[in-house]
Structures are given as C-alpha cells and as structure tokens.
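This document opens with one chain alone, in structure tokens, the form predicted alone.
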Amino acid sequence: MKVKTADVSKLYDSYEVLKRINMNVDDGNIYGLLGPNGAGKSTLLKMLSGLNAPSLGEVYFNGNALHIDDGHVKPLIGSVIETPVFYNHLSAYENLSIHLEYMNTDHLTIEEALTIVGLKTAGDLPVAKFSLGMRQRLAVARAFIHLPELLVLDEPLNGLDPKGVKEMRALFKKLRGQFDMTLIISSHILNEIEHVADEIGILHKGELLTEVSMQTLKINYPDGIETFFFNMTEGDG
C-alpha cells in the first residue's frame, strides 16, 4: 500500500501538536519514524491507523483518502499504538479469536500467527500471566493475522531482550516480503531501525524534518544513523 499525507495537522485546542505533515510511503516499503519524545509520532500513527482524524489536511491510502468511517478501510490496516490493551482474564488464542471476530476478513490461522511471534507454546495461556515482552509479541500478532495491506507499529520493540528485538526485526522483514505489507514503524532503538527500514522519515516539534532512503543515508552519513539523527534535531542538518 502506498500512503501519503497531504499538509496533514493536528490541533488540540489551539495547540497545534502537527504541523503541515507531507509523508510518502512507498507501496512494500519498511519507513521508520523517528523523534525525540513529544514530537508527534503517536498522534501520527493514530492518524495513519484510521484511529483519528486531521484537523486539517488528507491522509491517502493508494491514491484514495482515508475517512475513518469507512468500513472497508478497517481490514487494510494493522496497527499496535502505545499500551496494547488484551481481556487479560482470557488466553492469547481467545483474545485473537476476538479480533478475528470483529475484522470478519481473510486471516492467518490463530495457530501461524502465534508460532510466527514465538508464542506457540503459550496459546492457552491467559494473558494476565504474560510479561511485558509476551504481551508485545502478541500485539504484534494481533495486528497482522489479518493479513493487512499496512501494518503500523508504535516502539513495537518495548520490553524485548537482545534475542526477542532480533527475531522481531526479521519478522518485520518476513512480513514485507512473504505478506507484501507496507510497515510503518515507529522506535527510539535508532540502530534497530537502522536494519530493517528502507527510508527513514524524522518527526520534531511536530514538523517532518525529512524524509531519507537508507541508501542515501549510508552514503552521506557513514558512521550511522545517529550521527545523521541528531544532526538534524539539533539543528545541524
């Protein structure tokens, strides 16, 4: 899916928490968005995710705009935005028949889907006894069983260990290729990012400094992304 925004902003109140949003996300594309905390990344996501709606401005999905009252725009998009919240009292194989539930579209198994994330073995598990990491893994699970054309994903590496944010960066990747999904993805691990995107985009103070390819980057900026980060929000760019 290909997704642009056109002059995107968002006000709450008289605060203006985005300002003039143009993003371009190439159909198959992995696109890290980046930013200090506070620079809007969030209330983007929401944006892209059918969640909100601009205050100003038009979010497009291959051409078309989005209006988050479109039935047929739900099962095209997958999305973890902040806390991931789960009927806790009920297993993890429960809470995605749920969803699948209220999707009502092509999917992925219950049981692919969690094996894909590593939780084969915890299907029947109620999620009130998964930790930080299991119950990330399993909203990541939750958003792409149903086989999305976009997947959206806020610091979906929250709470993971060395060996879990490797198999989720492969993941992300399997996901692209095997699936044909666009990812969106949001993280402050800059390195992590720096492995799986291919074109990064920088949010601060709710303005999008740029948009590279990591091609491009590589080239210009050698010692890496964080150089090339700061750089840019520190006012060097």
Contents of the next structure:
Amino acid sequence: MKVKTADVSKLYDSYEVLKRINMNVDDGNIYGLLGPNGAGKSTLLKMLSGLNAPSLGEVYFNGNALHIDDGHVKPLIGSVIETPVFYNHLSAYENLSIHLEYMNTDHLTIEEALTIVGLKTAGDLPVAKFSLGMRQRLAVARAFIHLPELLVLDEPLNGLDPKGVKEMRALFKKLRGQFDMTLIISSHILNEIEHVADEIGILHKGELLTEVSMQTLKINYPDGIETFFFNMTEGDG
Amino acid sequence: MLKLIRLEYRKTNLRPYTLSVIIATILFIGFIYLFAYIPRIDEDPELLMFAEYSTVSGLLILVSLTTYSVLASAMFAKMVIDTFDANSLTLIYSYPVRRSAILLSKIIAVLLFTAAAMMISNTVVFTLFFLTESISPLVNDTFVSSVVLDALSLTLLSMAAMSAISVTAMTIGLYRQSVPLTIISTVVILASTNNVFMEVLSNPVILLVTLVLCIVVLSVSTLLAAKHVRDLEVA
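Just the form predicted alone so far, so send over the form predicted together with the partner chain.
What follows is the entire complex, opening with the chain shown before.
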C-alpha cells in the first residue's frame, strides 16, 4: 500500500471538513478522487502531500506516518495543488532548477521534463508570460521532475485545451508505466478520470463514500462513471 | 543554511533594491553636506549644534537607519509576508526543508543584504565627507580620529537597530498577514525610537545597552515568527 489514511478528519474551527476518511491507494495505481465542489478534495490532497496535518487520524506513506516537517519524505512526493505558484520573473528553466536544488535528489534533466510537457521551446521565457495552460503544464513538470514515488494532482487538467488534456492523460500513464509512480488525481471532469484511473474514490460532504476499481465499476455500470457518481452522491455535483 | 540563503537570492529580483541603495547613497551625500552647511546659511544660535561632527554624523545615521529599516521591511514584505500567504505556502511547504529554516534563511538573506548595503553606503558617504573635511572643512569643529571611530560605531549600532526594528515589524505583519501593517509598524517603531537613538549617540553605556536590547528584540521576534510559520496551514 503506497498511501493509507486511518480515520483522518480535518476541522477548521469547529467545522468538520473531512470526516474519518479511510483511503487506500495501491502502489503503482492511478487513483481518481471524485467529488462535487466543496466535498473536501483539496483539503484531503493537501494532507496526502504532507502540506497540512490532519486534525485527527494519521496519513501513512509507504507504511510510515507522514509528518508535515519530515524532510526525508517530501522528495518522494510531487504535487500540484490548486493554483500553482511560480517565481514569475524567472524562466521556466530557472523555476525548475530552483525546485531541484531544494529537492536535492535524482531527477530528470530540465530539458527532458520541459519536452515531456510540451514546453521545450518556452523554457527561457519568464513564467509571467505563460498562459494558464502553460503554467499548468509547468506545474506538472515541477511535480514529477524529481522522480517522486507519489504524484498528487489537484485538478491538473484545468486550463488545458482538448489537445493538452489528451497529452496530459498520456503523460499520467507514462509516469506510472515508465517511472513506477503512484498517482492520485482529483477532478470534477468525470470522463477524464474514467480514461486514466485504475481505482476511484468518491468524496461527498467530507465523507469518502466508496472506493472501487475501474474494472468492477465498468462491469456494474456499463453506462459509464457518471451514472455511478450521481447514484452515489444522490445527484449532487 | 548557506544553500537556502543563496536560493533566496536566486529567487528574488534584487535589482530594484540595489537601485534604491544607490539612490539613497547619493541622497545621503547631499544630506550630510546640507547638515554641515546649515550653520552657514543662518546665524541662529540654535543651529550651532550643526557645527559639531557628532551631530552631523548622528543625523546622517538617523536618516540612514530610517531609510534602511523601511527598505528591509519592504524586502520582508515581498520575501516573507507574500511567500507565507495561503496560496504560496503550497510551494515552499512542498520542499524538504523545515518551515522555520525557510523563514530563517529569508530573514538572514534580507538582513545580510540591507546590513551590507548600509555599511557600504555609510562608508562611501562618510569617507567622502571626511576626506573633503580634511582638505576644506565646512564644520566648525576639530576633526580628529575619534570622529571617524564614532561614525563607524554608530553605523554598527544602527545596523543592529535596523535588524531589530525590521524583523519586529515583519513579525507583526506576519501574524496579521499584512504587507501594509509591516511597513506601518516600521514607521511607528522608528518614530517612537528615534529620540532614544539621539540620546544613545552621546552616551557609550546607553549605546551598549541599546545594542544588547536590539539583539534581544531581534531574537524574540525571530522566535515568534518561527513559531507562527510552524503552525500555519495551507488554506
């Protein structure tokens, strides 16, 4: 098991955003996290990335409890959470270079990473001049360039055109196949998750309603993921 | 830590700050000659205090302290307050570096830059002024080596004061996550301490006590800021 959560809850003041989440992500899988807006997806992903600590419960990574200031685990995780932040006056190349200096681990070359996400020719441009889609591609490059074991991607297809979405889908499969990464991807675009995920979890009003493999889901819901999703969330989403 | 500080400089566009230092130094040169020339403009006996090197040096040090405290606060606003806002936290907290170490590297990077700028700037201004004074004096006072030593010790003290003032203001701004509050805090602290600083200039014992006080304030402010960033949540 790559990632496991044990009764994880998150409270902001007295409001319980996540309620006793027990999530299991197998090694080498692509896990799709689905849920309507406000379900708590980003909150959960921040804890799985080691950015925030749970209020209650534990997150386990490779069988060990994950702590927010654990310097040994952070290079093993790559993440794109919500709107990516960059050093805008610096080029894409310099942004990745600084990231690698912090991570201080084996990595792809910057040229390789930029080529993989289709930004090879834009490497020297300041990020301030990037479009939303280019920023999203660069964020994904930054998340995998240090070859993490776990990639946590929160709405990674935001801002991408249909061609970009298709390319990114192929990239996720490549990262899993070629680099043995485990991916957790959240999205509100149900069809996109359906195309890439091995397993999906549905989060609704702070609760993880179910975890099911795509194989099982396709047998039980031949119509597709939408019917399943709306059945589970009683039409919300 | 050295690597973290170097990375802070790589991430920051230092050009506007360097330009500010150059402009400030040019203005300081103008100020020091203006202070020295004031008694010649007007024969008012109250202005005779300007006819002493200690007053001229002290005034220049006050102007320099004010300028570099505001500059340090502006840098803290950009490099610390903006970085530790809810959105940017996702980036810096993904690095395998302790949160307090990130903050400390930023504080040291800002203080190294501003302290070095202050030292270079004051050295340029005082060297030029004392050089011209040794040839053709404007100030009606005896120019002896202690004048130069006093200017040097005041510069060192003002570097400590600038560090304490700007880090305290940064900590206040950090707790409220507010850039304006950081700058306003700097101005308020400067306004309330400038009179004390003028007294310090004439008394070596108070000077030493002030120096120790600056170091204590700097340490406490840094610890409070470190505690705050350890507890910060990515929103």
